[in-house]
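A lone chain, given as structure tokens: the form predicted alone.
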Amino acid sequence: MLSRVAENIYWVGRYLERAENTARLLAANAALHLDLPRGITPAWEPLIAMAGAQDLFEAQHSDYSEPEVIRFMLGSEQNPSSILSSLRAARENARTIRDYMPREAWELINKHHLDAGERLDEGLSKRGRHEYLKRIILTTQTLNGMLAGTMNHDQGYHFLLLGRNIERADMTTRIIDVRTDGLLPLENSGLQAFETLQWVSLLRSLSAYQMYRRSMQARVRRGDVLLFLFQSADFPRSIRHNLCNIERSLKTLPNHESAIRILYQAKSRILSTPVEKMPCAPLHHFIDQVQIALDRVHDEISSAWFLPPH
């Protein structure tokens, strides 16, 4: 296979995810604003903070208001992971390939980019962003099934894979750190009463809440969520789910043993550390050294299989 048409099957999975995970969150941030009390607004800064562009939305933006960060992650051309971008990623990279892939999902991501920016005003809108949102979620979901069901699933597939996974255990990464430290401010606030409610919606960020319930049969606890999100082997959008995914996909392929080195001391750390137990502070240290590995697994995926850059 050659590398441009891997990196680029590759990049595909990543973007793909990267836009659907954004939906997540912003649907579930809007959500827990309606669940909370008259008054009381959960913080948006967060939001960009996960996606690591402070600099560039304080650079075109006085305050981190719900319409300015709402812009910015769902359709800003200068961000490059707002849901807009990703889709117009997915989208070149997928074009380079048409050849390569089932025909169908070609049409289904050119259709995906085309829609997601001709309705982006209802995506601005408060009255419209849910079903906006939501029609992202599930053309993206729809999409993973189309190439699960219609294409080989040789080598090609399992990049497809490697990026979809890779990039999924980051955002659950991201997502966790995010909604541990910052959504509601508890401390000294009178809202520890509705601590529930910040975890409630950090599992449905992931669509994780039934799946926590039937796994943990706990209600929502803070040390039970991060158990859950960090370790099960069950659940899809686990970061040691998606490492067991990735190791699969790794080991179809030549030359892996250094990213397998790597994933394997990764999985070692998440099943011998107790995130439950753990403070905001090393928590997110703990996050900051997952983030790292899973950069390192791509590298050596990049150096192994990938065109250097020019």
Second form
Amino acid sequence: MLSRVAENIYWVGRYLERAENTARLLAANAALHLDLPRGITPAWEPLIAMAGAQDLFEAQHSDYSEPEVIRFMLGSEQNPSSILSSLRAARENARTIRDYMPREAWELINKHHLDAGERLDEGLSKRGRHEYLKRIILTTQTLNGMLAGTMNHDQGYHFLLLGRNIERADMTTRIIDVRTDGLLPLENSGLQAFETLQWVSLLRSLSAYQMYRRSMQARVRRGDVLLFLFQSADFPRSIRHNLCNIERSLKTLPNHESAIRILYQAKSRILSTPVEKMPCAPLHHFIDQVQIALDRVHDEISSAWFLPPH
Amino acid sequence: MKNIDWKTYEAGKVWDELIDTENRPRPHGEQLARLLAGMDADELASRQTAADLAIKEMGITFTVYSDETRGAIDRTWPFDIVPRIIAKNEWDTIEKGLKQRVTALNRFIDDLYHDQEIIRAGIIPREIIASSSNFRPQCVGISPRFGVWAHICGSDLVRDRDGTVYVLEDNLRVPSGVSYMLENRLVTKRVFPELFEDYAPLPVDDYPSQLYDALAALSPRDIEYPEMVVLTPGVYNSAYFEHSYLAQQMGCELVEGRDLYVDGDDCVYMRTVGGPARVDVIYRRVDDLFLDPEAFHPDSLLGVPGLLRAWKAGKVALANAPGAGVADDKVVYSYVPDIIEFYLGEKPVLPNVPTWRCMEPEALADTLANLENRVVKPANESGGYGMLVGSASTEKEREEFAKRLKQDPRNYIAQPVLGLSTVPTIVEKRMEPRHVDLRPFILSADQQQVTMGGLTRVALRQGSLVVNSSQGGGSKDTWIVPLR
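Moving from the form predicted alone, what structure would you give for the form predicted in complex with its partner chain?
What follows is the entire complex, opening with the chain shown before.
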């Protein structure tokens, strides 16, 4: 398989996953908003921080108001990680590999991007937002299912999975990061009663609430939530699960030794870290380390199989 | 709702492919005419809508360039559901003529890059070749396999008022359109299945496997599964849909220049996730001058440095061969009947359109005096760009064109305005005649194959003679049917 094609498929996987996770995060934040007592609003700034786009945002906006943040994350052309930008990038990458993908999958990616643009106003309105985000998530899931069910499970498919799993692991760490840090003004505010709500909301951002309940059989507590999201072997959005998927895909590819080595380092580090006991600051630092490790896996994939830069 | 009444169909003054001058269907079109007449206008319109929808869903597109959108946009392929029918016995003659023509053209190209006997024999003036923008000195002395340079040729045919079929031009560089020919048949089957009850048009869908065989025959390595690729300029090229379609149909890789490189052993490799893989045959859809920055345009990003070197060393086959476009020149076109005589000792089966070479002073004077009744074309453009259709021009346009013509007569030819034949076409629930041409594709390698029919392009605007999709043209399914 051509290196360029492998690279494009990988990015299709990443961008679709990015769009879906951004939609999940926005949906959960909006829902949390409705649960909190009047006068207390969840901060929107961390969402921008999560995308690493503070500079970009602040260059155009004077404050982090809800409508501005939503618009920026949903449909801003300037924000390369907005849902619309991600879908456009997924489509552009898919366009160049139409001969690799089942026809219906290309048609759905194309439609996904067009729909997201055409219905943007709906997504920006408070009433339509829930439906809009739900549709983004559902369509992406439909696509994932369609590709799983109709595409050859060959090298190309594994590059798609690599892109998806690396992005998913990365997004999961980002979501945990913003959700454990500064989301609610908890200190001295008499809002401790709402702490559980915050953790429920974190789980919901990852569609993990129900599965957490089933597998942990515990009430929603910080330590257990972190343990579940980092180390669950069963939950498909946990870091551990993603790393195992990455490992499986890597092993199907030729010349995978050095990428596997990098992955093992990351994996053993993550699995041996007692995240459940970590206070905020060390946890934040640890998440940084995980993201750096994921970047290294990406770099390794890129140098092993993608086209060399011009 | 009213049904179609062929009695009121106004075929106009030209040859209509379905209805004769007495408003009766031609023999091969009787059942089609009857079937269409049995449908009311709404029924027809709903079939057309179904076809348009199918095309949209199937994602059949072409790309047009536009300044307004700052780049390229994907348009769906305009298609009319009424097929164009040609009787098999007539087609047999056309097919014979096309094979003869392409055989002679390949001999001609091979000769030009070797001994130039045709010039020495005084048949073609040397200056035509010397001044041809498509002659590649880099190709002199090269001998591609089977002596074939133009492996894929798309020749444009038109039928004049009296029913004579002429060759309008030969496209020997990177002719496109064959994917639409194939898709048109699929769409017709989908939306008009009843038609196939009365007719069994000869199938067209073996083209990809014929193309595959022709390309495989060129492989420099004698191996069972030569590595073949389709080289595309990329996603913004107007024919990208076709490039990806053909790669898909042949089951070979669709590559861009950056996917390939030429190594020290002069072999071409593609960069794959398993490491370098040697490439044997490249069906290139990139123009000559962009193929290899070492040999041609140094700033081309589309090409592969060293590709010409690899080709010259016989380590890779290129289809079409670089330099084949020299016979694409419209001034050369005017000599094709002589070329056929010279190499094959035969009379041409298919006539050329009468052509004046503006480089000849008398022809230039005649052309300038009769611009209103001439089609004047630049020698080396394609896609219908830069030409003047005298009968459809304003006086100001003619004046400006005359200036250009006088400045560079070598670069122009003139032809009479032909009365391109028409085919009934659905226009706002009515049948109206629209002008068509026909582009069959001829494959040449160890053997020759001609597509069964070709791509019928139709000028959708009333009275228009311009069929190019980039300029408002559409297409029709083309049927070759045996007469019972």
